[in-house]
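Below you'll find only one chain, the form predicted on its own, shown as structure tokens.
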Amino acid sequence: MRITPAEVAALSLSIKVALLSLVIMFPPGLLIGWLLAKRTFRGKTLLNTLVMGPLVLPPIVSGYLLLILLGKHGVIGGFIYRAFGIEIVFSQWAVVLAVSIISFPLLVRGIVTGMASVPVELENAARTLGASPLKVFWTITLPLAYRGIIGGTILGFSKSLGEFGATIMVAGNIPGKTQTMALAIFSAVHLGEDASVYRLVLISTVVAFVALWFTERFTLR
């Protein structure tokens, strides 16, 4: 099976995007499932249904509302475009976005499952010793609940790899510059290429199959 050099392009603009994405999400997604898992707040409905919004809403929805916001009209990207000249939609910067918001639930649902699960009272016993919640928080909690938050960080990065209706919106289908791995395989359907769509399809496949059993192993031992 041999790779031809547009479908590495897509395959390594993926990765890229993907890890790129996780790096975005990690520390807000570490923040806000510590929050959910472990703390009561008003709103705390709110924020974890704003959270959870993308994985209800249609991609397209996502990108179409991204679009609006990161345009050169757009609030956010406005406010960039004047400031620096830089506009963001139709960019890499627009796919790494679009990804990051998609995959984020994913991420926090992961991370909140783990946390959810340390005993309370391990981290009272801490408190009550002299902890403070910074110190229960890195000794305590983040250990116990590791492997809610690899299973998190392996479907964050699984779902970045395979985004679509969302990238295709905001960032448009450029060969060489935005086209990942998915926008890929919907180009070559439409220009019949069978054996560039069998080799990415197997690609993506076999990249989703992994990523479910890590996290399966992860989350349920």
Contents of the next structure:
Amino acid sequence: MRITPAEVAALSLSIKVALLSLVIMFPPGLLIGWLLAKRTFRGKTLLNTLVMGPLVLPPIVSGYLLLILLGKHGVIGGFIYRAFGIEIVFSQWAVVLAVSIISFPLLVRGIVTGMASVPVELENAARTLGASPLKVFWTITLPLAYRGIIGGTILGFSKSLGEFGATIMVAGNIPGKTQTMALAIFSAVHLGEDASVYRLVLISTVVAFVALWFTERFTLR
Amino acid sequence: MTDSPKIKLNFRKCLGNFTLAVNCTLERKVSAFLGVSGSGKSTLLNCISGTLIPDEGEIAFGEEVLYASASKINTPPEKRRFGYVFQEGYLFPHLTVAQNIRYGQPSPRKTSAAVDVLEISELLQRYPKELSGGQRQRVAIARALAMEPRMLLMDEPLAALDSALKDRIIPYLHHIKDAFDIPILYVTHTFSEAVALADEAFLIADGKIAASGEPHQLLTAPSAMPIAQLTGVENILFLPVTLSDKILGVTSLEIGNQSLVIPYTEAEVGEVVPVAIRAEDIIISLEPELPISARNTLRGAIQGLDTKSERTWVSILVECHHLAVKITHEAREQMELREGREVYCVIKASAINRLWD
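Next up, the form predicted in complex with its partner chain in place of the form predicted on its own?
Next comes the full complex, and the chain you just saw is listed first.
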């Protein structure tokens, strides 16, 4: 089985983007997960809806909304273009953004599930032992929520690897630049390159199942 | 022993339909709050520990105000330094016993004192799930003691344990009382625990303090009958030993001019032992001499009858002790029980339990 340089580029872009998105989204994911799992505040439902939205919206719709926001005339894209002269749309940053928005709900859901399973009584017990809320978070909530956090991380990462709809909307399908694995499969099918399709599908399947195996390994007893 | 700082509690907290409203001052070293589940005991402790914020009022420890709604003072739990022992223990499952105890960053000296008093040095490297119920509670108590608390809050620390285990833990609590010079607030639904440990007792019912006083008085006075109904009381008597026979398996206690036979217990003649008798374990008889196996027939006079609940509560004065007896309304009517009537209390020896000393 010979893998072509274009396929290698697609695979490495997918992995690079998924990792980068994870690194960027993990800290806000922890914060928002903690807020949603442990706090009551005004606007909690709104925050939840905003974060979870991409889970129920068709990815192509999320992608379109992003395109409007990030385009040269969009609210965010326009500002960045005027300030830095950078155009986000159809760049690798667009891939990262699209993938992050789509996978974020899965990451947060895992974190929320994990943190909600930590009894508030344990956290209160830690407070009475002299621990500040921040210390309680690091020493009690986080270590006891690790199964959920790892589960959310791996699910989000897998989702990032395979994201299609939003990516093609905001980043296009430029081989060697914004073409991820999913987009490469789409192109290969269109062009009738069966051998390439098989290789890409095989690689994607292996990567997905390895991720699933890790999830089970860390989240199930 | 120095004087314990007074703890002033005067606050209100609503949780759904339930309101806790207390106004009292704890002046003695060990204060017990007695009440059935749902009476607001845990809410009370949570408010004192700072893990729950009252709606209004004031909480003060000695001169230091910890919570005051008027001046918007609310010291967070981590600054209050109150050791809190929970009914369920709440040990941190991902930490070893040693790490649990060190969580409050105690001085090594206090840690080893706590470990010694509770005899848990063998368990230090284990995880909570490898401990028995009794061991878990001892570790929980050690963890709270090690942080050098200014006060110890104990929320039914023995409730999750069976009675044999309770008997084994109670002596540890006595050690703590002696070895650590801090006030203890002990919450329980069991009279005997309160009597065994406390210097003062508060009865809490429906979110309010219904009665307070010396535990012995509070629990044995005829006015305690409604309390008895609330908490499923046993009669608690403090009686001197007149005879103890290991071979016959009985111990005799003196109750005025009469005697009360209980199962054999290790005690010196003359020693005063506390015993508990459940109200429903006492049979009222109009005749003194009955051909039955029960070893005790005590003569007494009816002091009062309370027919408000689904059973009749009869208060009987035996010598100078009040016994609360629970019978059916039917029995009361058929026997024509009235105030002042002379009756006999029939009690099986095995229905009488010695309490912790």
